[in-house]
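Read the single chain below, which is given as structure tokens and is the form predicted alone.
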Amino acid sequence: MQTVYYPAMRIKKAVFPAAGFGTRFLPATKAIPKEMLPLVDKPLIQYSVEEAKASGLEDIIIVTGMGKTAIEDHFDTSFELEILLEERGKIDLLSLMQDVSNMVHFSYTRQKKPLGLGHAIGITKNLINDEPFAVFLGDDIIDSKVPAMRQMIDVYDRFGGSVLAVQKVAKTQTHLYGIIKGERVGPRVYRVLDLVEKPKAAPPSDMAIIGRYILTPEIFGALDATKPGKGGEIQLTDALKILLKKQAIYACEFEGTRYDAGDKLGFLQANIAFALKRPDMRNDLKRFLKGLKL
């Protein structure tokens, strides 16, 4: 029997799974974590961290793996570099560096084997401490006036329960995503009736789950009950199906433009789009693009 979960705590923590190998970007990601690939002049992961901060989140838990120390270094203080910038009078750059390291509180845990998104979330249980929390998949860059996660927190505050970010996709693309079946309960808000991971045929809708989640702590029990799938991986969608039997889950059709920066074309599109928003680049980039012989 399904019960409704009413929010009792403000959401303060966010989990960032970042232990994957980034094989779609090899050979670039052989020595550089995918999360550190530059989107204009900031690494991909920083955009999502900034979204978390703008949404009111305070504690960032990054799940890392082998070869990911550059992520920790990026968000740490670099005393030598800061001293050098100060000595050379580059105060603007110094301030920018300090803003990165002082953004929020960071903690790290290590996923020793790549056993899926569900497993990556599951190993954060002792850091979550029985609280609702957010999850960010850094491949999904969302450009919006109101941060996408803030939109989701508003849904959580109103309805309770776990909240999934969703977006309409073309029918030809539904096999690439987790797809929900839902009933509308408010503007751009759905109560989830079912979820299907990458349906090969007859998808229940065109509403795809995008890389933002708010999860109640009961997800950890559901993850424990989830059987490993292909490659021994624990799939979050499978755990959400178990959770759905006990607790209401909602979906927020967020407002904003999403770029799949985990895909080479999406990564290039995001770089162009974000560069065009920059006053110091916009005009020169426009002239370059117009001059291309396409």
The other form holds:
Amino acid sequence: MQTVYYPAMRIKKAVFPAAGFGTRFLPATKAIPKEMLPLVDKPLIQYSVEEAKASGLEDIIIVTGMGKTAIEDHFDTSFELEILLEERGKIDLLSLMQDVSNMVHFSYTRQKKPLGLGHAIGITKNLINDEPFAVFLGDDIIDSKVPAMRQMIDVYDRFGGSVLAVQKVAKTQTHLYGIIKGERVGPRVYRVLDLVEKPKAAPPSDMAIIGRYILTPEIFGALDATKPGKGGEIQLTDALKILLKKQAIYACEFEGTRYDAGDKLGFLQANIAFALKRPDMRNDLKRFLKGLKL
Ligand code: G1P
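Alongside the form predicted alone that was just displayed, please also present the structure of the form predicted in complex with ligand G1P.
Up next: the whole complex, starting with the chain shown before.
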């Protein structure tokens, strides 16, 4: 096995695939991108962008598609709104708006056809420039002391190679995830021996891939060689299986709570959990929840 390490190359770029139709949230997502649904008072995608920034990433590449311009507007400067807030003396809100648009550097590219997660990542090749990079799937919201991506970068700095975020899931849930077979090589770190996308039967373990990845640029060659898989789409997990033949891949069992905000129940749970952390809402919400006759 040829193992290529990139321990000296700092990870600066993060890819955010955001071209999906959000069918699980219809009709809410008919005219609004799923990524803009509010979690308490911030759009979903902003949580992962903040995680990227807190992990030291500087360049965010968002892969968008038809009907997604609200995402670009959200991270842009809103001149008229800023003037209005200034005139009305709403300085706190003004600085909140400016924080959003000054957060990091954003670029956008469009996925013209819905050919899957692997395809969405493949089209960023020319923007990545032969360096390792991070990927965030914005449906996965991770609440943790140390940002999940920061924990993964620490694994990358130590081991090199690609790094996948993983978490144990119930045996009944393995068919919903990419599942790895791993060998423990450190505290919460595994070397990946095999991986399979959404196994119908006989999953290789209960370790599920969660939507955070660090990928070496060799993934692009592997993606080119990947045939359509589950659902007729180019699957990232299938490309990683090809990459594994050439390079070591590691898995980081991050510390933190993950919410599947791409699922209606997970979205509601995330809203309640994040609202309960907010000093301005916590007590009233607790009182409301306790008063529910369940
Ligand atoms: C994608 C990946 C899957 C991974 C999951 C994490 O699936 O294909 O391997 O486990 O994200 O959220 P999706 O949920 O987009 O169908």
